[in-house]
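Take a look at this one chain, the form predicted on its own, written out in structure tokens.
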Amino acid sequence: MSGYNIKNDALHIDNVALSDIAAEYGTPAYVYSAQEITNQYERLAGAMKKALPADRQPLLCYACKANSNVAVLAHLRSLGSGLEIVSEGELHRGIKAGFDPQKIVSTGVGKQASEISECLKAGIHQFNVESLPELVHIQKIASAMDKPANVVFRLNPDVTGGGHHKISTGRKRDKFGLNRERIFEGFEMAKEMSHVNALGLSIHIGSQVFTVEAFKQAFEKMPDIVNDLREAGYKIDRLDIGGGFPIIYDDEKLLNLDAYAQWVNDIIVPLDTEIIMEPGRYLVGNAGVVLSEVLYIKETQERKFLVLDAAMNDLIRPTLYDAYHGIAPVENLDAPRTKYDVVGPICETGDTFSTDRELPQMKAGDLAVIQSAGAYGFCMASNYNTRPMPPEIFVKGDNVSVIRPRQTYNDIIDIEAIPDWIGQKE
């Protein structure tokens, strides 16, 4: 994580220290930096400048489920990024974070009436279509709106490529996308239909893909299923290739870049079409971290457990997904070494970040750090044992910022209301 260091044996987050950030504003938080946004964007889209011809660049449209905070897609957008939306709250938060909905597109298996509907009045970019009753309720809406809907249909290839099998989405058993005869049926429907414009493809094999040569096994699904389409003589404008690609949380292999970008050029670019890329957990995962303070050194007979103030409702990853994250002192980063169970204090035994985890030595009131959480980290937060979800804060360079405070019990339960027909107990 280039936008974390360490200065004077403690962790910094480009120039603000960590311990300070929790002076300030309490643990847990989650903080991210703006630095590492930036370098990541730039990476790619640099591997994409150098491999890619000048006039087939591909739009680079944000997967905001990752983190749907609107400081970070408006960060986002100022880099030049475009946005993948999965739901019409998503939508919302594109538009305020000042996104142009022409460089928005919608995914997603369960799309709702209004959903597509506030998409037409928008104006995004395309419906990523899954399914041909899909299609059908777009044409639904969209003809009765008046508003033209611009698909593409996506593919599923029956390609995977490791991560967490919750998160693989490119199986022939997955729910996502439709095969090669659906395909030509969808766009021989969408041909009679009168606001749906047929455009293109799309495939997306899954999130955190470290067998990284599966990329290169999907595009090579799509020339074939391109060219065929084309001598039935439908329209291929479009093809969104998708994201998924890997951050390291333990040992995983990094996507290798130029050789993706290589690939895109051999085997999307002769295609002649517009290119769409979806990077989600690439762009923001190692830029976040949970800011937590030690509560307690548990020793049992068998066991050490280091109890964090941070919860499996704070970052549930852990639990869901059997996840890995890097856990560290934010100080005394070269303490003598033993091993803890990482937990926090709900009341479930999944309330727990790592098990056996070697560590500095900590005591009570010491800070310490969950790294990678920049992904799939607030956005999946709860209200879990009535615990207030913590804030968020955006740190660039010298500049700390809250960017959503942290919940009171108040916003919790006051929006709770006791009906009038229980009875009082006298």
Ligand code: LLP
Second form
Amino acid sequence: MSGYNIKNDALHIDNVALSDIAAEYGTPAYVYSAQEITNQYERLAGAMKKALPADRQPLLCYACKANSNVAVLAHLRSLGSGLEIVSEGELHRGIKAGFDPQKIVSTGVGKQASEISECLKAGIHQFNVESLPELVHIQKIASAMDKPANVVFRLNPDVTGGGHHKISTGRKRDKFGLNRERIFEGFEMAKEMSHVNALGLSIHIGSQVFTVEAFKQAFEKMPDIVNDLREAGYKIDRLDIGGGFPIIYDDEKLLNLDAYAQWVNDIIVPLDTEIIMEPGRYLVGNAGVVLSEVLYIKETQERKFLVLDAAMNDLIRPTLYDAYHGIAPVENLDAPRTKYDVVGPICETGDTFSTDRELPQMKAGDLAVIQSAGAYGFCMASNYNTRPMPPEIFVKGDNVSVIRPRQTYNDIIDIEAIPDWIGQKE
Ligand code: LLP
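Same protein, different condition: the form predicted on its own was shown, now please give the form predicted in complex with the ligand.
Now the complete complex, all chains and molecules, led by this one.
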């Protein structure tokens, strides 16, 4: 697993022992490696640099739904990244993290009025439009504000991609994108609109796309439609080719980034447009762990449970997508191995991180990590069972910074109110 290293039979992130972090900040906690994020950014940008001509380098817009802590965003901004946002909240995060609005693209099927107007006010690069009513909505708001809106239309390529059906987005039946006819209609409508500039197309087929041919299939839909749109007189200056690059969670064979970059070069570059990409998971997924303490070893006649203090409210991916995450002790990595069901304290059986997982033997009080939790981890956490959200901790070299403190019970409970019409027992 990348993202951390082993020194003296104990897990470290950069130079910092995870046991020291647990002692200082408690568990459960999210811990991220800035260096690993840098490495992934450079791998992706490097693959593009190698395969694409210098004047066709893509604008990498980090899909911040994957991990939206403002420190993580600021770190990616410092590496040169742009930002892909799906809500007004993510726009505010991006602005706080110092992104140039001209490097921000707004996506999503349900853009709300205030989100559109805040994006126009900020002067973002473009809206990726998902429906014709959305196009009309954008024109209405843009003309009322007298601000121009740059838009591209999201093509639904009818390609199956994505590691789980819940995160596949490019099939005809999915709620995402527009088919070819609708895209032509969109360009035609935009021509008549006073405040909309239709500039190109976008595509995004899903997340954790392991059938790498799916990317190629989706890209191959582009040239025809781009040429036909141009023939019809429309300007196509931008192509946003989305995100979806997979990471290793278990022993999957990783997408060959160079092959991917070559497809971009062979299929997209000849169309002679600005190129935008929206990587999320690839940049941050392997850079984070959930650091947790073993509360109990519970043995029944049937099973042996390793009960952690982390739960499905902290990391919901195993419960929601049956996702695999590696699990490891923080120390004594060479202890004899045994099989555990690794579970959290929440009152439902779905609160299970793994079943029958062979791990070095552990005991109550030991520390463990759940790996590859840097993407879609903290940002999908909740307060279920009135469990405080864990802290997020960012490590670089010897530096350890709390970039979000652990919630307190007051944080959760004080904002709730008992109406005065609820009386005492009569
Ligand atoms: N662009 C668009 C329009 C997207 O909808 C997404 C992800 C991305 C880019 C970034 O995709 P990535 O490079 O991270 O694969 N919660 C799920 C993943 C949901 C992905 C949603 N859209 C999970 O935990 O696996």
